[in-house]
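We begin with a single chain expressed as structure tokens, specifically the form predicted on its own.
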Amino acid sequence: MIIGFLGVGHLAAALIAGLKRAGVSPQAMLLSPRGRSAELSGRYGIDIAASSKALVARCDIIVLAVRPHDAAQAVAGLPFRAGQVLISVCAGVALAELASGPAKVVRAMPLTAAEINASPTVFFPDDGAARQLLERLGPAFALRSEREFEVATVNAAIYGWAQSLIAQSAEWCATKGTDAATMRQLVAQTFVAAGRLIAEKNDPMEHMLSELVTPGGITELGLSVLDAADQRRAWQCACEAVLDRLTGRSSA
């Protein structure tokens, strides 16, 4: 099975690194002649197709990783065939915009943590070949509808916001005279710990948080400051803004 990358930018580079880390041979991957293809070919020994048409002709799975506004044009007129799977990782591009003849089209939203095989990736519709590929990059979640997929794709923005919070927290610690490298690791691992506990326990999240919020304690104090700043509303507004962009209700 040959996996082709139609579009070779930052996200594709992370996926390629993760697949190689998961044991996928460079000979089982093929790059389109654009973006970072020359760099990644030199780094991993992956061949570059002569053209997008040549890439589609040779591959069984094609990962579409171009800019969203280029997606429809990028697949137009290519020689897709029955039995192929086109996996689009282009945020906000609906299945209806990706007509590819007899090939099956799947939308997916991996994160750059795919590079270390730690990306929680949503995809729709469910497909065995797509699932098998995505599970090499981290946990994969097949969703029930394209609308559910759009809502879940907001998580790709939350991923960046979480990194921003980690950076801000670590930088604040460093301004107090702590070792910056140690604080980076400590804060990052704190976020990992919080996520793992929620992911691996079935207790209601509200109950788990209530156990942490000791009356008069530091968690309660910090949350009261955040609540006073209406952080919950700001967070929800940010999520709604991203969803509006993804579903075409906003061009801002």
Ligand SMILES: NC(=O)c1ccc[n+]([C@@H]2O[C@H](COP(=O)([O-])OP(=O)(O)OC[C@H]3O[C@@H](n4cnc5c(N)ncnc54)[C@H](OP(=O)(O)O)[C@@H]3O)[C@@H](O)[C@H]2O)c1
The other form holds:
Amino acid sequence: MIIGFLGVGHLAAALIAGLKRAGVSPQAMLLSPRGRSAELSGRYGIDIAASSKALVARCDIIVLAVRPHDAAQAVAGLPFRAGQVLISVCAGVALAELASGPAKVVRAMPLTAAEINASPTVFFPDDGAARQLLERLGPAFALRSEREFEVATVNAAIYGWAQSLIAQSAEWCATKGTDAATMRQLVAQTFVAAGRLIAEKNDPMEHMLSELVTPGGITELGLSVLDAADQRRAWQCACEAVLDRLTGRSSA
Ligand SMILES: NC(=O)c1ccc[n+]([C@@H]2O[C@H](COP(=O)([O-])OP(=O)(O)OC[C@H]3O[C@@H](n4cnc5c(N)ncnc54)[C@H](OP(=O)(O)O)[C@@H]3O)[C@@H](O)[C@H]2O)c1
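Please supply the corresponding structure for the form predicted in complex with the named molecule (the preceding block corresponds to the form predicted on its own).
Below: every chain and molecule of the assembly, starting with the one above.
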């Protein structure tokens, strides 16, 4: 089973690092030329195919990781065959836009946490080979429709917003004279803790939150300040804007 990377940039580098960490051998991977191929080939000992055609001819699974506007052109005219799987990680590029002949096309949305095998990755449609690959990079979630996949893709942006909240909070702590490295770890681990508790318990989220928010306490105080600044509306507007972009309703 050979996994080919068509488009070797930032995301492909994270996926390759995660696969390597999960024990996938360099001989089981192949890179398209361009981008960061030479660097990653040097680092991991992975071969670079002579062309995209040569890549598709040799691989069983092809991960398409070019920028969205390059996706359709990158796969056009390539010698896909039955039994292959093309996994597109290109945000907002519909299945119908990817001409892969008899190969099966799967859309997936891994996060850069794939690098440490911690990416929650949504994919559609379900496929055994795609699932096996994605599960090496973290928990994989097969979705029921392309529409559901598009909505879930907004989560890839939320991941960045969460990192921004961590950075803002840690930086605020540092402005108060605390140790920046300790605060970075503390705030980051607090987000991990918040997420893990929700992921690992089945209690209704409102119930879990109500247990946290002691009347008159500090959590309630902070939430009231955020609500007065209309943070819920701002967050929902951000989600809607991303979904509109992903589904082509906006170029904002
Ligand atoms: N970055 C993320 O965190 C993230 C997360 C989830 C999904 N994604 C998706 O992943 C995709 C890639 O994002 P990225 O951030 O990795 O972009 P990137 O760093 O710009 O990498 C894209 C690479 O594709 C190469 N490329 C373009 N056309 C090609 C072709 N026809 N044949 C071979 N290589 C080609 C580019 O090479 P040149 O430099 O030579 O043009 C570039 O190295 C995007 O569609 C994005 O939506 C990204």
